[in-house]
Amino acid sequence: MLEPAYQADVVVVGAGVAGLSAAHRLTSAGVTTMVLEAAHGVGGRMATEKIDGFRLDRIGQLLSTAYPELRLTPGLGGLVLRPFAPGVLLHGDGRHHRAGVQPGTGGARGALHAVRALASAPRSPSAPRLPRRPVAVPGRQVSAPRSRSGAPLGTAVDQARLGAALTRLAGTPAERLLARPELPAGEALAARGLPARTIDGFLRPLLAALLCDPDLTTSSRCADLALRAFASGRLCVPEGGAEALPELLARTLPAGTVHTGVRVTSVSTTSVTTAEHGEIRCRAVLVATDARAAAELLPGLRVPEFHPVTVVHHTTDEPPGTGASLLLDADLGGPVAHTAVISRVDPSRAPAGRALVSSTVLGRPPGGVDTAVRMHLARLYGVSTARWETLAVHHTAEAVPAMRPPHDLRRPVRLIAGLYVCGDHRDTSTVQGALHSGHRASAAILADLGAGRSLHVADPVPTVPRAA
């Protein structure tokens, strides 16, 4: 009779990164924790294909060693990590040119060899041939040919400027960034200080790539959190595939947290209801749901308007001269964000004896997005591609929250005692948004349930017959 009437302390809805990880802390200080996936696995957008040996990410949005989400997560000490080269590669004017090198990832004169060997590379048959470009180091300048144009990062003294922004950004306390006046970033780019071709053929593509935002709608004070981990840390995606995020978190839970295959219908402050087994009771309910099914859930809960995003994946048995590199186009003259020789960054992606070229569309596809793909990439390669064979083509209509201002970088995870949310649309719309929001919302359980003392040991799920 004195048994508690619930079945779990803590129900988590959605097995995304934001529910796993809010459910690793959960389980850390003792109370316990169910959670329900409606999808037969974990991860949400976090999705790897496996075609004959590939493994294709549906959204692989790009990562930071900088990111402090990854460090702090409880359950992701085993995670890997495959870093691009240093910096950025950058298409413009037929050539290549390196940007972006930090100080201790291999100096000026590693940089620099890497260019010398691009700029000798095969280059587009329509490409005029420039002379070699300067590389840009944070806080050094390098002295090197420069051509007329200036192209894409304007001369060395626009080089070393940028340089040292970049350095400065990378030094500057988050807080100070989110108490900057907020304004678009496209326009907040203008006021910088920097040249034109500097914003244009650098900061403009990488700050695309980074939010997924061609148009760079996106909250000043966002892009300025995205490149300060840029100037800090190095891009990497996680080894295996984006889902080996998510499958680690889920895997170092406690046997039998998580459920898949478990749709819920309907949320309270003391129980979930589902489609296979009914009411689930407990004391408090977390939705760590996208942001259309956190709505479904919870009416009243704004739904951002989304950027969408179409993976192209190719296979090749002569793969790119690029290496490592996350390849931008300054000329923005086709489909392609961003694009890498992505099975030279995580050689587990591929085959042996097989290359992966994985390229990112932003904004709605064009028709015959494989076609148009396939030319772009011939320009940023310097190669054929009439012979790559296309494995995928995924696109997510949905993909990332937009983040446009006023954009609150913290919005509420509390909506009343029992009932909170979390999730990238409730932080930033990047991975360690997602984190850092059900960070915050499992401290605001724990805070009203009492943190640090054991509560209840959960029962299992009831094993009652699927509804047909």
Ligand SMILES: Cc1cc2nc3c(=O)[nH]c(=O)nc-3n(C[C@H](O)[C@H](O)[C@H](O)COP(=O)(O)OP(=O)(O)OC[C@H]3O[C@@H](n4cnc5c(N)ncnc54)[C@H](O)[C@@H]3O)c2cc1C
Given for the second form:
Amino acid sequence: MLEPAYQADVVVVGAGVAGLSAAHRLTSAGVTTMVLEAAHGVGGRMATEKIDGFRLDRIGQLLSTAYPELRLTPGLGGLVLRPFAPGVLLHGDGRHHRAGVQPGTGGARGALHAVRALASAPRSPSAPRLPRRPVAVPGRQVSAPRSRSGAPLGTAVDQARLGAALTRLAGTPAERLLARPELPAGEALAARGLPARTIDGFLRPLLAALLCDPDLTTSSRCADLALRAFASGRLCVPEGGAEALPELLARTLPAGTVHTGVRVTSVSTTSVTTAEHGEIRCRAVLVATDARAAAELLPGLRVPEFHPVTVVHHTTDEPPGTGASLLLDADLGGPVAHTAVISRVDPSRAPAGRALVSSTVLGRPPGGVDTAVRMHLARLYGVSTARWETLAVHHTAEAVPAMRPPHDLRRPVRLIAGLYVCGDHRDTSTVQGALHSGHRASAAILADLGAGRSLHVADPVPTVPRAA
Ligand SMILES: Cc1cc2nc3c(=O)[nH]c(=O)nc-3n(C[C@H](O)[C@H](O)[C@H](O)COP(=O)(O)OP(=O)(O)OC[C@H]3O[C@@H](n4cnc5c(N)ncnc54)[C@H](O)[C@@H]3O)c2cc1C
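Cool, the form predicted alone is there; where's the form predicted together with the ligand?
Everything in the complex follows now, all chains and molecules, and the chain you saw is the first one.
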């Protein structure tokens, strides 16, 4: 029966992917839910800026088709993921080397047996040559120059060992990876018995890109999960920009669930107070904000350190010939951790006749970041970038919560009955982690409220329309 004292069973604070995924599970179970978002749009960190027909993400856009929550989250049935070319393209010793996937496989299983050096990147006369020594980037540790023979992945035997290691990882259950001893990822790699050149030439740049952590201080367990996702799926981006994912979640919730432009200033087990609309009473509150905002609403909650990330977008009418590949620098020769002609991966991100090149810089960006990025991109792509136009430089100081060991990947989401918290800071600092934390929090709420029972029937709960 109608409980006039309550305006909703559950109020979710924050319409990032964590809060929206929790709202889906709650409304699907018949629990009336109100999502309150301070910004004027949904999506939080998964925002996409639109300029002159370009779609420019704030985030470094590396999802994996192997993220389980992309399949499990209700409302994401209509999500279109655009995969990068299989594996990655490594730039090392002035050449491009594909660490690819064998045809017919969905991931990198056995793929690195097939690693082969591609033809050198076409080099325009004006493009500077690769420096012999890595360039020092302020705020970022750069490893000593390595002596290597040939490709960054070493000999055929080295590559076969790496391929076997990734295949084993892809087949290892996540629980077993989480039971392994925990070290900083950089130290753990060195202890794995792989050749130094395989680690430095491939695993370091790959993991730095996947974890947004250039110094590899992240827990080795999180690194193993990231490598496992790489080895068993394909790196991909949402078609239309990062925002497509939260917008799809919001669109497929019952009408009237999400309220934007409403900032929550305090929470309790039975109400939230908002800056704009006073108090809203409810049976339970789920704080689904970023870590810092969560700690402001829930004093005592830990605020982690963060990895800063800068994303730089350029356009050109002469795209480099790397196709839809994700390009990494095996030489760590500049500020760019990874880059792609993203309009080749997802053509909807650029208007006809233009190419969009999106590049990610990890750590504190160097002064004059755009110039440093252009110079590095010229070496990586082997073309002149002098005429490329800069569309946007997005810097996010608190982009990704650091996951240093010991890192609890399953931080409690239930604080007390009636008060819950989710977000990437409760899980892994990824879209998968954010979605999964929303999954866990909604399960805890449903267990406390009485799963499947509609508790508040002021309005009939509309059927959740599922995307095709
Ligand atoms: C630059 C960058 C690169 C990244 N690269 C990757 C990557 O390659 N792969 C990957 O998987 N992940 C990546 N991530 C991480 C990923 O984007 C996040 O883990 C995920 O989006 C977090 O979602 P969330 O819902 O937990 O939090 P958020 O997206 O931060 O959502 C929280 C929401 O709460 C709202 N809010 C805050 N305070 C209040 C309040 N008082 N009242 C109401 N609303 C409030 C905010 O406005 C926001 O909309 C990257 C992030 C950044 C920034």
